[in-house]
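Only one chain is given next, in structure tokens, and it is the form predicted alone.
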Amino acid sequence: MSKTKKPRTRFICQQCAQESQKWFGRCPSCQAWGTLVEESAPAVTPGAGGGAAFGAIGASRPQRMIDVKGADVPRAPIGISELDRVLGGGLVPGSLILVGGDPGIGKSTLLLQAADHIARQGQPVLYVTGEESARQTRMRFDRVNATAEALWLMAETALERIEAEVETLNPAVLIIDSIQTLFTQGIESAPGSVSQLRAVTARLMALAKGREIATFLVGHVTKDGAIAGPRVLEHMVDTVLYFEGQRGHAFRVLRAVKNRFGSTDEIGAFEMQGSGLAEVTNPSALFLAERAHNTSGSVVAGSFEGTRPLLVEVQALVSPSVYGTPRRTTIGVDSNRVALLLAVLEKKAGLDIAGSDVFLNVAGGLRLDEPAVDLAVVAALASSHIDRPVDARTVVFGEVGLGGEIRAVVGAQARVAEARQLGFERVVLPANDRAQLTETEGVQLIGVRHVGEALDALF
């Protein structure tokens, strides 16, 4: 009498995709607690190769690199200039693009507006929603004033049915909202699990490459701000975009962190309005529109995002601490970097600031990660500490070293040009950058080599 074999199972970490034969409370790989979930092991078909999921791409034979055609990547502009900028000039046929962002930030709205622009150019677009009904999506369609007739909508979560409709419709662009809601019948685990995400993404990649369909995938994010699921998802796709913004602010930033067809760290600026997302062609003017003049702790920083210079207001508030341990609160700037700059001010500039509460904010909800904003942060902290305002017509940028020296940064000429365009009359910048720049009409350039020298020039 034969015994029925029990299906083989395994435990997979939903954060790092580590596999284990038994359950652990803490993942042995990423050390996360409570992330191992039991899943059925996929059945192995005898004689099946590992590339079955990529059959749509087709078999290929080795050829000389110089004989490969298609070095000039064709691009199709979407019609939304800020989105085209981030993508590197437009959509590439067959590209796979992953879009992540916090709930309610506007990912679905942005992609629906992009779909409308593409469909109005005569190219069919299939928008697949797994989170909303067709009626809900139509309501958003009307809200953003979309009118395209070649935009098709499908409320579905089964990958096999989506593939069948793609075969029939043959769209130029496919939008999946969201990848975590899709499932394939070949995997027994729930939608959103590591096994489902890997299998579904691999099938969609094969579909996109094989039929040259530009495909957008909307991805949920974790509480840490990273796209949910295994890290392999970001390796499989061609482009990874993050849609960012602060609660309570209408300003949104679309940032490219990976792009096989363009530059990374490029940004696009949008403003959320009642009728959808509106492009912001001059984000510097928007950031500085409500800036208070003659106020201590306020400094305009010359930042750089991708290929775009950006002027933003850095605000600081330094006040005596009423508690035993001074508070340090930062929004938009790395807190560890601010702690370093406070130590430099204490040691190299002689400011007794260690015992004070420090609050730092980047106005408008933007996050600044490049070291060129160091000098502006230092100037804002010093201005608030001594309660003396920085001249409202001054822009500041430069990297600050541990010895208090001011180091050169990239894109100095573009930063100065942006300051001149917006009517600023003075720029404080690293001395090495100043030596390489020519005189700019209407703008006074002040090169500084040390934090103390910069504070003397500002105050």
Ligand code: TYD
Contents of the next structure:
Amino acid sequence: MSKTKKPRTRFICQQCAQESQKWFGRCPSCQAWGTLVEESAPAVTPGAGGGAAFGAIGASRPQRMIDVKGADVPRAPIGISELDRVLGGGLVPGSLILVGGDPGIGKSTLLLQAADHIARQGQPVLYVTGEESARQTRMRFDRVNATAEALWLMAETALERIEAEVETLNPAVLIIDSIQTLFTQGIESAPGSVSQLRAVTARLMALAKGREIATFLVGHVTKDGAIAGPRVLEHMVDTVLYFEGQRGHAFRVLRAVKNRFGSTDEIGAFEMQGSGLAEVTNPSALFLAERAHNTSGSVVAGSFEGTRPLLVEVQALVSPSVYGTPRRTTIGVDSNRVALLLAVLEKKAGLDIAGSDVFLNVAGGLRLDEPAVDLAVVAALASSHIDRPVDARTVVFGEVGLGGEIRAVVGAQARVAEARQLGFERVVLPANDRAQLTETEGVQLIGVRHVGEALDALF
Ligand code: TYD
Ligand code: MG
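Form predicted alone done; form predicted together with the named molecule now:
To see the whole picture, the full complex is given below, headed by that same chain.
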């Protein structure tokens, strides 16, 4: 009965993994241009693919929910607390963690240091590099002073060889740097293609779950900052971390965008130094270190990242527009939000600002997403517009509504405490938050209800 089948090919969008029989210049699904690539279909064996991975997890019968173990997953702290925090308190055995970030940001360095910390606890760690030679990696080990005996290195890109070595070494932690360089012989497409990424990740998942090996996958990012390859990759793994920072700045932020074993609100702060990444335990101080005092347009916002309050400098430059359409450039804050706040300033605080060029920036390359930074943005815009500095010892926070009203935010007390700890003397905050707080020694609390009132208090 056996017939030799013609090898079938199909076209797969490298961005969204949509398959089609025909080639299109533009992906019919995600509308991206030029992303369809011809890949040969894998030899299909019934039950292969997803089945293999789930089989390894343990195809199980239903159990009563209350009998299922799991409320507290065991975690092994790595010993780098900024990393442990982002992971949700430590490394969960058998979990798959994808680490994305721009080239040169420090992904390999971070994972090497993590590997060294784990290996020092006596647990074998296998670091697989497909990007550099063993010698190059060794030089980096020396640089970050990674000398643990239980740390193993392998320069390899063939998945089958890696699997074989994992069988013999049986490491507690496996690090793959990077997932885009790996390939499996079963599939003809090039390393990094959707078919390869999917197959390789599924196999690594089976390995991780089957042998309870915590596995880190380094993922490259595309021009627009997403992890190269389809979202599929992000769906398959347990945790997705992004390592971010600005070029030319030593400051790095590790952020969880997905975490099956913890919150996605936490960030870890690091600084790239000559001997690897150093933890930054007081990010506020670092963010404010380069602040220029008594310049207009600069305001310290009392923000929050995860469970930690964070003080950041918001900078604005407002100048009369020479063109018909004013320019608007914002970095670190949503531009729609800024447009809204400009409209509020114009309409509710009587500032003639709508026709001006506006540039807004969050110092240190941080991104602020919470509405509590509204008032700081408003203060920075107004300060630059009227060219009067906000007192340098003042911290500002509060959400601004369309009516110009200042709304209460969460964590007011922690924000005030952070301001106090860093030596600030005055906090301008929502009146409702102010009412809940008792006057703290050394810090004057000014509750405001409206943008106009806030500007009066600040200038
Ligand atoms: P790397 O970890 O290779 O980045 P990625 O894996 O994300 O591509 O980091 C490389 C950069 O970090 C490189 O520009 C050199 C710098 N670096 C230091 O400044 N100090 C160090 O100790 C190390 C190891 C790297
Ligand atoms: Mg690297």
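Throughout, rigid core stands for the largest set of C-alpha atoms superposing within 1.5 Å between the two forms. Because the structure is predicted, anything quoted here is derived from the model rather than measured. Positions refer to the first chain, counted from 1.
After superposition on the rigid core, the Cα of residue 438 moves by 2 Å or more between the two forms.
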